[in-house]
Every structure is written in C-alpha cells, then in structure tokens.
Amino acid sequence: MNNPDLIVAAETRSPVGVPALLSSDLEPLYLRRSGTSLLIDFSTGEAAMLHFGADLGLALPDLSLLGEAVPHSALDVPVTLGLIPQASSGWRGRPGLRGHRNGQAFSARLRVVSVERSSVEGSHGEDCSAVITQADPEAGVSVRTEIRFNDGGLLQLRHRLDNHGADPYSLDELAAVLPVGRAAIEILDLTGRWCRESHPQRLPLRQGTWVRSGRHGRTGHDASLLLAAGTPGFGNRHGQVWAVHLGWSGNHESFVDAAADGRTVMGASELLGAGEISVAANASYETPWLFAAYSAAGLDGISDAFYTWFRARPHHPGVRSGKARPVVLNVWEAVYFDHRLEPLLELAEAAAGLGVERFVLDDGWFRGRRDDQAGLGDWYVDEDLWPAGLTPLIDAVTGHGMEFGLWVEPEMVNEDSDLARAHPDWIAGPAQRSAGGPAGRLPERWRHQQVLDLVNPAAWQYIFDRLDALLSEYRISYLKWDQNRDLAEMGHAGRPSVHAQTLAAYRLLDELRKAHPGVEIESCSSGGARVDLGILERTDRIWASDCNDALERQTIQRWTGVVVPPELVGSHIGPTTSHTTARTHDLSFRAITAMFGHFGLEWDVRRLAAAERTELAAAIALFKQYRPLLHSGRMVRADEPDPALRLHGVVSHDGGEALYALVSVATSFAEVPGRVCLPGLLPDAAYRVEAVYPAADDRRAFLQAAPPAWLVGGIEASGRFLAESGLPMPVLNPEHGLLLAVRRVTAAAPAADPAANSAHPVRNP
C-alpha cells in the first residue's frame, strides 16, 4: 500500500511469457439462467459479444453466418464487437482498454488464450459461469475476464489485466461492457444531491456516448446507482430493460455507447486519475464487478434479479443468524451534540417503551467533540462527558432489552484534533508530506474536515486499533460508519490515490468484521453518497439520505430500492416538522414511508402526547407484524397513470400475502382517484384486501364526504381482478398515505373461460 501507483495481485507471480493463442474453432460460449442469456463467439479469434438479454432457447443457428455486413467506405471485414471493444478490430466507439508502455503499445490486439466453462447445481447442466483469457503478445499484456450468472439472472463481469512485459504498463481505463438490444431507445439513470439522492432522469438514446462521471472519491450523491436502457416508455411493470451497476466506492464512469453501425453497448469502469495506475512487471490490476440485468417486464424485473442475488449471499443480514432487522432509534435529531447522560437515559427508556430494539449514539461522544469543527480522529471516549465511560448508558440500553450502536467516522480528520497535530503527514492531499517536514498544500475543507490517508500503513493501523479497542471494551452491536466529505485532490506521497484509499477503506472494514463478526455496520456517507454494491459487500445496510422528510423519502427510497432491497435501506420516522426541509407531516405518512425499509426513528420521543405515543407504538408493532414479508418478498411498483399517486408494495414469493402503500404526493386533477390496481398477485387466487393504517375516519388523511364502501370492512376479489380492474380508492389529502394488507383466502382455480382463450375468427378476403 506504500506505492499506490503499483497495483499488485494478491500474490506476485513469477515472470512468465504471454500465453499462446488458441485456434478460432472454439465452441461458442452460451450462458443462460433465469430467463437471461449471454452469447459469445470465438470464430474470429476474439471474444465477440453477440447477445445479452432474453433467453435464446437451445437451438442456436450457425454463428459463422451472423457476421455483420460490410458497408462502403469502411473496413474490408466485418467489425467485431469484442468483450473488450478494440480499435484493432475496427470498433470506433469507446474502447474497452486504454493504456500504453511509455507511449508504445497503445492499441492492444487481444485474442483468445483460454476459455474455462462451468455450471452450477440446479442449472440443468448449462454453463452458468466462465473465465475467458485474451492476450496480445506484442503489447505484453493479457486480460482475464470472469463471468458469473447468478440465480435470478443477475450477471457479474470483471477483468484482470496482467503485465507480462519487463516495463510498467500505464493503465488509463479498463471497462466492462455488454451489448444492448436494438429495441432500446431510451436511457434512464439516477442523479441527486445531499438530501435529494436517487432521483430519476430520462433521455432518448441517440448516436454517440452518454457518460456519467463520478469524481467524488466516493460514490457520490449524484451517482447513477442504476444505468438502464430500454424500449419506448419502459416502466416499472412493462417494457424491455437492460441495466448495469458498478460495484465500486471510488471514482467511476458509467456509459451507453451507440455506434454509427447501429450497435449499442453499456458499461462502466473505475475512473482513474492521471498516472494513478502503473502496473508493474508481472503484476496485475483488477476491475470492480460490473453487475448487469435484463428484464422483459420493466424495472421490477431488474429489482428481482438484484434482490435474488443479495438475499442468496451467505452473509446477508439474517441469513446466517435468522435475526430480524431490529427497529432502530438514532439520537442525532433528538439531541445532536448534547451528550448528557440523563437525557440519553430518558430517551433510551422512552424508546424501549415504544418497542425500539436498537439504540444508536450518534456524533459527539469522543474527545473534544462539541460541534463538527474539532475532534475527528481522536477516537477515545471523552472523559469530561463520560467520566465512567460509555458503560452506564450501554448498561441502561441493554437492560431495556435493546442493542447499543455507536457513530464513527474513521476515514476523516479535523485539523483541530490531537491526531492531526501529532501526525500532520497523515492528512491526504496533493503534496508530498512527511512527519516534521513542511505542511504542504491541503485540499479545501469540507464540513471542517480533511481525509485521513489510510494508504499510509501507520494511519490505517491507528484507526484499526482504536476501533478494535472500542469494540472490545464495550458491548457495541452496531457501528454507524459515516464519511462526510468528497475526496477532492485525494493523494498519497504526491500521487493520486483514490483507488488505493478505497481499497484501504475496504480492508479496514473487512478486518474489523473478521475481528468482530457479530457487529453490524451501516454505510452512511453524509446520507446516500456511498451506496454501491462494493460497500454493501462489507456493510449491513446503507443510509439512503440525511433527509427524513417523508415526501422526499418517497422518491429517494423508491429509486434506491430498484437495486437495494428494503432490509438494507435505513428508513426512519423523523420529527413532525422535518429538520432538513421544514415540512410538517402527520405521523401516519411518516410511518408508512419508513415501513418499506429498515425501519427506525430519528426523533425525540421523550415527551410525546399520549395519543401520539399510542399511535407510534402501534405503527412500530404493525411494522414488526409485516417485517418478515417486507424483508423477503418481491417489490412491485405500479405504473400509476395519475402522477399525484404512487402505489408500491411487497408480495410474498408464494403469492400468499402482500402489503401495499398508496401515497398521494400532490393534489390530483381528478376529483377521486378511481380504481387503483394492485399488481403482482396470483391471478386465479382469491384475496381479502383490508385498509390497516390510518383508520378510514381519519380526517387528517382523507378529504371526502364518504369513503369507498369496501374501505371500512374490506373486500374479497381475485388477484386478476385486483391487478386488472382494481379497487376504488379514498380521496387522500396531499402528502398522506394508506396501507393495504392483502391475504390469500383460497387457492381454488375457477373453470376456464372459453371466451378469454378463443381466437378471433379470420375472415376470407
């Protein structure tokens, strides 16, 4: 880690020559799983991508006849779209590999060296994973590509570049790309800012390249969690969609590249700084995983693929322990930096009485921390605030039957801290810095803080030792791991080091989890600025936003949830009047919004009115009742034609039950909502639908002389009726919601309807 410009594999290999190329008569690679397939041909000697998308079945044509036409004023041979697109094969779009050896070997000509295929249990003997190695003997490099097809249809792909030459190879980019079907003519991705993360934007797919660059040193508030291309007007429940996500927490780019010959690829890569990666002789560089999914049923199908992958992980929360996700109370918006023991004890008692299961002490507990301008890096319990340490509070919290959690921000440092005064050379920046030497120029401050250079082994070890000591001394079950600034001008030893810093942060998390396997960790980054599958391989949930305003959260959580399942998305009931937007919302709207996530509170609940306390306790109990469903079922989102209404829900995989939320985000043009459909149920099963929260006579939520007749006592209908015809809904006031519980009451199938299945008669001309 002392030389971030030299990226070495886990074991440095002995010098070897470039592997010999194979003949071009290899069988094509055809990977298929869960309705999705990938087809790669080797007849040109290159790994040529022919298809990613719908399953193509078993009967494939002669691929040698599928070469593209050769137009006038072009190469004399068909242009190959390679697994790594190359100018040497005629590809004029964005190249997959950019690099050089001291200005030479700037255009690689990679050809196949080996293809390893394997299947998995339950895949009917079909290939579900592969490793393809391609090499260029003249350039002295090879690229090993690992491909995995997971149950649910989520594809993973990553490259490893090996330098077989005697000199370093300067790498500028190594991208993972996949072909997109010609039917895709629209692009959708996400963007945002602090307190307004994960908002969608659409644009037409045109010839050229659409690029989203993230230069934050972390994933970023404006990061495109999902980059999707699809058929015209694709939505939640309809249309073909191709989507990718890069599992990386540092600088990155994602792109859609529509070439002039009509072919389109989408992909992503780590965005490398100038001279950041120089691959030493006999060393390697490995890309982050690219995750990709295809759906013929809209974005909900993309979510199915990602959720299936998440929940199949052996370390997914609850998989190994069987433990439900605990209801959380975080004290930040209750007390901020006011860390006096008595108010915190009162808060813990009040929280336990409401049914809270985890109590989290936020920022302000460590030495010199009275505001956000000092103390970061001094990870010792403040003796003035806590003369007996954290033990009295932890004993009270655990005595109430709750877990105790603690806030930390290990990757940052205040200049006003004992750590920075003792080790100014541990602060990352653009200048070469050394202990006792000149300070050098620092990046601009962000929230009064700088970045701690974890690439420095001594700084890394100090942070590990301090966190390890805290976790060993105290009964801490949970760390809220924050990271509150961009890594602008991130450097180590005068060289760019976002790549090395990201790996160092990963290693810190990995080693702490290894030392304390029972501790859960949340990834918070001034809200949702580090939400990606790289950090989620090492943490147990993400904090989607610092904004607890329920109206803002409806959009933030809806779109974060396209990729990340609700049990991993922290979602809290905030104060009646939001601290970030000053909007005021009824408790029912705040609670219904928070239920579709990892539910919790961020609110001073010590002095609630009796009616409010009763309602809040009932909402927590309601969440616990439906928690198993919410954290295991299929997410469904209706394509509601009224932009003032949104409907989303979770349906159990056996179709036995569901929970839906109908939300009014604005006033509607229509006098009444009319019939709203409930998608995702078994068509021929009978269901009972009941409104469970708020009560039908709640005048805060509804603006109507009389509710629909079914609302008071519930109704029974088939899944097909509920999905196709729907139910008349009450008139919700803006910024209110209604929770609907659905349970299957019979599995009897009705007799076939001849009219529904008969073909229309054909008339003779």
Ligand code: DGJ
Contents of the next structure:
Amino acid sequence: MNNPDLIVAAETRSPVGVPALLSSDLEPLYLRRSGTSLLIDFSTGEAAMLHFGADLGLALPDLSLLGEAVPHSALDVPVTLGLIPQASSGWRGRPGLRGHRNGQAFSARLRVVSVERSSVEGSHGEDCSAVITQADPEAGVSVRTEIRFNDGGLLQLRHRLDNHGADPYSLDELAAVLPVGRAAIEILDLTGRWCRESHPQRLPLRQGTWVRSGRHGRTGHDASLLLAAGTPGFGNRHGQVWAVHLGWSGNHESFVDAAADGRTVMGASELLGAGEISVAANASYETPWLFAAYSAAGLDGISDAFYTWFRARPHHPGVRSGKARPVVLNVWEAVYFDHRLEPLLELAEAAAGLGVERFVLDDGWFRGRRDDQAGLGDWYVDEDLWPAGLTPLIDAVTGHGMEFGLWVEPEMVNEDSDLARAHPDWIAGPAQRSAGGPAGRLPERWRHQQVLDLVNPAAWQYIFDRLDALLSEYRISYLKWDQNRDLAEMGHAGRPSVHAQTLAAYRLLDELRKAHPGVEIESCSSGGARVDLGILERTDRIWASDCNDALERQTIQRWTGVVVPPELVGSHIGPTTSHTTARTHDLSFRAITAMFGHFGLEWDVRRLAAAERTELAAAIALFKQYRPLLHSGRMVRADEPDPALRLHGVVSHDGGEALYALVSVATSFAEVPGRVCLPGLLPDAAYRVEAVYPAADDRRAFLQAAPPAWLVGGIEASGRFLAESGLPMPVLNPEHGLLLAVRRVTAAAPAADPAANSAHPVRNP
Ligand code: DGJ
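Got the form predicted alone; could you also share the form predicted together with the named molecule?
Then the entire complex follows, led off by the chain already shown.
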C-alpha cells in the first residue's frame, strides 16, 4: 500500500495548460525491490533510463558523467535512451511515441516536469514507486508515467498521454519500454494455435527489431505471454533473463529493439488501428500496464516475481483468501450440446461421489442453442430443453454439496438469434450504420458467429441486464466466460474499435463482479486465446487450452505457468482417449498433469469401471491433500538434460515440503534415466522422498525389470544432495509420469560443508 510519504517536485501549469518544465538538477530515481532495480536519471532534463536489472547497491557514481560517448558521423551530443525513446534526443530505434495533429507536431520533445516518489510498507523506506511527468509545450502534450515496483521484483509501468492543445491529437503508438543488459543475446518467446498454445521458440538477438504482433482483437492463441531476452542458453534455473508481458486483451505488439548504437530495449504497446485513437482536447489516452521482471537465476526467478505479485492481490483466489480452489467437473467433453436433465443429474451424482466440488454446465443451455450455429445473444434458459428452468439441476448439484457454474459467451452473437434479428446494427463490423438499420457489410463468420458491438451502450446494457438477471435468479457461483472468435474488422460507427470493445468487455466484467461479488469467473477463449494480466485482473482463472491431452498439456501448462501460477490455470483430466488428438493415456499421467493447475475433470464419469473409479477418487483425494502446497509454493523446473524427461515441482516457501512430477514425454536415448535432480530445497536440511503415484509396481507406467531400490519405501537425503546429485529414477514408459512427495525431516541445518552430509541419516542410494 502506498504511504503518504510522498516527495513531490510540484507540478505547475504554464499559461497554455501544459505543465511547466523543471530544472534538470533533480535527484535520480533509483527503485530497488527484491534484488532488482531501475535507475532513471534526469540530468539531461529528460527521463533517461540507465538501468533495469540486478540491484546495484547503495553507492551510485555521479550519473551525470555516464552519458554515452559521441561517435563520428552522429549527433554532437550523447544520445539519451528515454523513458519515452524519442527522435528529438537522437534515438533512432523504435520511437516510444508516434502521433500528430493533422500531420503537424509529429515529433515530441518531452522533458521532465515532475517526479513523485513513494515508498511502500515493508520496503525499508526505499522508493518503490514513482510518477514521472514529461511534457512538450510546443506539441501540447504531456506523458505521465506510473511505475510500481512490487514485492518479488515485478515492475509495472504505464503511460498516460494528455492532450493540452485545442485540437485533437491523433495517436499511432505509445509504447512502454525498458533497457535490457548487454549480456542478453538470445530471445525466447511463446507462440501457438488452437489446442497448442504457449509453445516456446528461441532465436539469437540480432541488430534490428524482433516484433510479435497480435491482430486478433483478442489476446490470441499465438500471443507471446512472455517475451524474454537473456544470456546464452539461459534456462529454467540459470542465466540472466529480462522479460516483459503486456496486460492487455486486445491488439498489441511486444518487441525487442536492438539499436545500431548497441543498446537494446524491450517493450510493448497497444497496436492501434488506422485513426482508432484521436485524443480530444483536454482528454487523455492510457496504455495498458507493462509488466517486467529480471532474474539472475533463469526463468524460475521470473515466475517467482509474477507469482508473488499475483498472490499479493487482495482478490487472489486460493490459499490466501481461505477459499481453496474447488475441484471442477465441466460437462463439455461429457455431453457437448446434448443437454438433458436425467443424464446431467446422473453425472452430477457421479461427480459428487468422486469428490468433485464444482459442477459446470457448458454451452447449450440457452434459447435455440442445439449446436454452434445459433442462439448466441439469446441469454434465456431454453424453455424446451429446460421446462422447469435450471433449478432442478442446480438443486441437485448444490444438494450434493457442489457449487454450480454456467457457461456464457456474452461478447458474441449468432446471426441466427432473436437478438440479431431485432438489432442487426448491434453486430460489430466495418460499416457505418444507423440505429435499427441493416447490419451493413459484416466480417466473415467464425464458428458461425459475429462480435456483438459492446461499444454501443444499448447492446452493453442488454448483456449486462441478462447476465445480472441470470445471476440473480439462479444460485450460480461461477461463470465460464468464453469468447470464440477473433475480432476481425472490428468497428463501431465506422471506426476501428478493438480498443473500445476491449474496455467495454472489461467494464462488463467489472460491473458484474461488483453486482455479484461472490461469483468467480473463468476466462476462456476457444481455449487459451485470452490469457493475459488484463483479463486476469477481472477473472479468477484461465482456460489454458481446449486440448485435454496430457502430453500436449505438459508443454502448454509448463509455459503458461512461467507467468501464471497454477491455481489460476484450469487443468482437467480428459477422457482416456483425447477428443482433440485421439491419443490414449493412462489415468495416472492425466491426473499427474492436471494436478499442477486448478484441477478438474472433463470426462463422462458416469460409467467408469470400478478400478478406474477407485483410482480417480484416490487421485482427487491426493490433489486435495497437496492443494495448499501446489497453490502457494514456488514453481521449480529442473534444467533436465534428457529431452525425453521433464522434472517440475512446487516447493513450499519455508522449504518444508515439495511435490515433484517426473514426466516422460518421449522415449529416451538412454536405457535408464539415471539420477534426476530435485532442485529448490534447502541445501542443508534433510528430506524424506517418497513416490506417491503411480505405485512402484504399476506395469503400465514402468518399463523395467526392477525399480531403483529407494522407490519402494522412500529415501532420506539432504536438499543439497537431491539438487546436485539427484536420485536414480525408474524407467518410465513414454507419456507417463511419477509423482514424488518430499518432506523435511530435520528442523535445523547442520554445517554447510557438503562433507558434513555424512552426519545426516542418509542411506547411500
Ligand atoms: C470453447 C471452449 O474452449 C470449450 O471449452 C467449450 O466451452 C466450447 N467453447 C463451448 O462452445
């Protein structure tokens, strides 16, 4: 929480309303948090970014002496890398601000007018957040930059552009950027498609700009949830890494810009359509938050920063709020559009018997919805399918002690719906239309649907009222909020409107949450096409992918989880044979995969064989046992050298316990896995390691004559031994997993000398 201890360099107004410039002898801004720091100097009159990365300690040199050398055939003064990189300071990389007034005022010269610094409780009085305002009186604009440095080292940065001129300012781009250390020479980002979200790609950093553009009108299946740059071969637990994420669910770009002068910046901005943002006189435009982190110990350090930030939020669901994440059953892959009360009652009963805590009715319950071709927009319970409404099902579900959840897709409309027939002009598209008039030229259909123009206040209000009515009438604890198409040619009143539509959708979520504070909301978008920190500020989990194949999920969840903690990542046990890939997997592999997320089922569990039912109930119980740890601890991912194997785990913050999953994703080149390291424990504490699932004699999971001796009965070893030497692992069949539970068995650490480990009650493995 900010304290009132503000050191403000007062902002004064010049006669034309533009804040007056300050002298350039301001103290530099040096923000430090959890081993990371940001250093901004003002000695040139501009906010100059000198450093983002490792903490630099307390003794800083005279920063005014640190201007770059002036080379031949160049500007006569050192080029400043500004908080807003600008051509007026000689910056020839990607500019931070692009805009104009009808072709004039195209190049701003922003100079500092005020700096407000504040510390945060618990930060030992050091500055942890700041607001810097820079202005250009001639161009008639100012940019106010808000910077927050959160516990855990996650930096947040956003700009607000104010138009002080008498005429509109056309904004093309306002980007948030940060400097990257020279040691970073490799880029890693994520890409994907439907059913294959969040897959990594790496490339060398070269001079020039690497840009990831998202023009889907939503975040996108291929969105780079994380854009990282680091030292050669940086991994999960080694190497320096700088990383950024833009908290925005509309069009966007993230980029690494390696300028000709040798400096590199990383950043992101909203990608604006032609003429989309015209800032009226005395009005402003605000960018989404850029989130940035630095780690000296690989990607796990980046995850630490993001997880700490997520979990400090007062509304964060899970352990802190005292409300454990309920085990979900979603009916989609069990019944699809076949909505009949009797089978659903049977399914609810079977789910409750297995230990499920939340039952979610998916697509197909509303008027005219028998398949994906009609009905979107008509948010009334279908009277033919549900003559007594949803009450009989909800009563049964809640009677079994489960919460009830309902699927909706509020931002979309089918042309075959009463809503579209009554209000054709509520369908968003490129054409200019009048109220009640024809729809005009529409974008191509996608899953037979169009986008509802939520920028239109009447359409927005209709949707709000319908959802409000449903949430008021029925005992609904959870909405699965879907969004199943790109916002192509998205327009309102003939102008591009992705920006306004995104804000309208955010407001819809915000207002509904205000009206129904107990209701949780999941962000789904044909799987994981809307996973970002903008949507996650107003929803309680994301659906990472429509693919429930455990093998695919190993990658999708691993990389989604670099940014988003497991309690926010929906993760279900699907049918034995995956509906999206036709691969067949044992229950143990599907369950071990789903456990490292917000666990649930998406499977017709009405008629399971007795042994399978028993195993599934036991897996659910196991998840519940480890849920507090899984949803609060630190994520660790080993840098496992065998590409056929992966090892990840969650370690409690006090180092007292951990749960690891060893996963075989392919056949290995090696006959045996050898010793696999279990990182992240306290080096000098002793631990007991036990294999908890599947059983050591499970012939489906293991391909071996005999397991390593420790597997039956467990073993004790120091954290250092487990991290550095590891344990010999059984030979897992491909596409199988092994769950290992680790518990600390000594209270105090003996001598740090590894040789002293002989004093531990360690049996040689
Ligand atoms: C796409 C979602 O990702 C699925 O889980 C399911 O809810 C369908 N939409 C329903 O139409």
